[in-house]
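We begin with a single chain expressed as structure tokens, specifically the form predicted alone.
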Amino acid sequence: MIRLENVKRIYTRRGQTVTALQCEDLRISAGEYVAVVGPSGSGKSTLLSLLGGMLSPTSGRIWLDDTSVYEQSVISRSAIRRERMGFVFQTFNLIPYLTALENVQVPLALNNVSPVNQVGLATAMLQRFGLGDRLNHKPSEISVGQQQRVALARTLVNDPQIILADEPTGNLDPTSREVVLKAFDTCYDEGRTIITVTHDLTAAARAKRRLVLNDGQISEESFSRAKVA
């Protein structure tokens, strides 16, 4: 489970202190597909990296089951997101000089799985999003939703149980948003925990449990979501 404990982040800008994001108490369970919704500028990215072990809170505590996240060090924060957390983002952050399955075996080698396991699980991955044809192509080479389902080959390919998606479906055509979808709901069914911030509502009508930011503070929209068989 992760839960926010009096929370607050707050910047300093121009002489100016603005809170970002203030949380008293929040609880997301392991297993729930929660979407975070707002308006820009709302604090939904500073969310994800508070919850992603990437942004220090002013106060308060972030907990992963028994552990303060903020209080481990910075080694163990990162062991933290190596070995439980996956992440994808809009810009997909692909290794530009790396081909497709090279970038898919970047989180693997940080985990010391051994250079033939590697490439059997990256391309087992790739095959997974239809990109079999595509391994040895550059992210240049390829088409943008392309390059979004080689990021989420790589999100997965540790098996991660926590995927922190950040507006996962903002650059894609609807073909390339649909194969994203599919693989948050199979995700989801698969018993991961998933975390979405998006501003697509298609793709927040697909998680069954909806936090609204506005001007940092989290209300909460609860609607049920049929598993996808």
Given for the second form:
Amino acid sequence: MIRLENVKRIYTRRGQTVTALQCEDLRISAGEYVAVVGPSGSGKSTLLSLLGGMLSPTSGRIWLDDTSVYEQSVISRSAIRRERMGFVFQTFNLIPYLTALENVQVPLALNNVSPVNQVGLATAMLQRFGLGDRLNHKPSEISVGQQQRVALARTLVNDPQIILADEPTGNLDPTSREVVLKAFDTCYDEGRTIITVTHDLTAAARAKRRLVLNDGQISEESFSRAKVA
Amino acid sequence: MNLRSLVWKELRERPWSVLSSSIAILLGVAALVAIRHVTVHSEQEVSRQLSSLGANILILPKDASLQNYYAADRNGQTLPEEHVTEVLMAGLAGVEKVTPKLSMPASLGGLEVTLTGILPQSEFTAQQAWQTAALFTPKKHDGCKKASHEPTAADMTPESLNTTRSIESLEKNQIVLGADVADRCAFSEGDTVELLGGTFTVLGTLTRTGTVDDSRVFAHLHTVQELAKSGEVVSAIEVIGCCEDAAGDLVPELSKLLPGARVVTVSQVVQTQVGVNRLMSGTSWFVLGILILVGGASLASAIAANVRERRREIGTLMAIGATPSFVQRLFLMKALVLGLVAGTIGCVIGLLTAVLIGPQWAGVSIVPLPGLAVMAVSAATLLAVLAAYWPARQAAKLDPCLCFQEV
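What would you give as the form predicted in complex with the partner chain, now that the form predicted alone is on the page?
Once more the chain from above appears, this time first in line as the rest of the complex follows.
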């Protein structure tokens, strides 16, 4: 369970104060598939960063089960991300000088998995995404859709409970977009929590719960029929 | 995949960037290694030349000349033996060995010889007053750094009279024969000979030097003083000074210490080389300063630029769970690899340069000095790591969210 309790994030830039996010009480249960939509500047990315333990709230608390995330040290928050979360980025953020296999190995290496096991696990994950023949290709040598699949493999290789996605289909053609959304569906079926920030209404429609953000506040909330309690 | 392979793969991807960021360190190490090799070998050459000359400073009676000394120092004038004590007690930097001598004419087996009294070095240490003198306390020399007052195996043989102008041990009834004397009188080691009414045992004979020493007979200084009935006097005090001190401040200091004596030096023959050594020694410090300033600044700036251009990658690594210390180590290890590689290549270039130009530049042949090479590479590596410390810390402090916003 993820819970935001009186969370406020304020930015001060050039003497001006902007409230990027204000949320009195938001609860996301384990295994939920949530899409956060809203116009640019509405606070979607701020919400994702706060949930990912990467951006301290100006006030309030964020709970991950019984742990108040921002009362943990930086090292503990890194461990939470490493062991329990997976990120999907709009621009994939693959490391350009590493091959597909090596990119997927990175989270395993950070989790101190032995090099031999790293190769086995990363290869299996890439094969799951149909990239068994692209293991030794660098990001620049594969298509955009394949890059996002490598990024998905990197996200899932550590078997995270929570997936945080920032515009995961934003740069993709319809076919690749469908591959990503199917992967999310599978993750949902596997019981993982998925929180995706998107402008893509089709992608948002695949989520079981939708939050609409406006001016940093949740203005609307809707559920699909298969609502998770 | 681990920290090392991440660093290695990034460096391998951008060889020109690696080269440009470490070129200053590479060139600095190359220059430093080349100059230090030439300097060290040149200093050794000076030491060798001075060693071949024997004593490089002479303390003579006021009216004696260098010609008198080379004519077997038998000019009839003498100095008080206590000058030896004064020199030793003064603890002047650069005085490595002091050898007082008293020469007198004598006849041995019908041959006219110069009987030279010499004080064995072992007697210096036996005298309490001198033991407290600075001569017997190892001290740091800025020059050739060869001062060592521990006798070597070579010092224990009579032949050391030829090589170091001194002998470690000589009994009062022992003599050492110059090559001419030994040949013409047909004496050899262990023979007993009569000289000026005394009976002596031949401790050894010297090899030919082509100098006046070939016609000398060396005996204990105090024996010769007794035979000459001269009292506690000497005709010359030979001083072996550290090369650079001998060519520099030591002579004026000795002149000031012994105003009644004449202090002359024979080190002018190596004056030019000593000057070159000093210049190169100074230059090597200058290059070291440049290496630290320019090399360090250039690498620090390259790592800082690398941090800036990799903010997104750093953010990604942090998002997937890398700790700040992992990120810091990533950049420090990169700097370490750069320093090690640049230092090693620079060291090889410096060695080759020294070997090639050493003979023409300083007239000495260069043999690689492994200790210096290891020190140069270690210094370059340490410098690189220190230079990268601040940018690496900045990288570790980056907020992953800010990195994403810049994407």
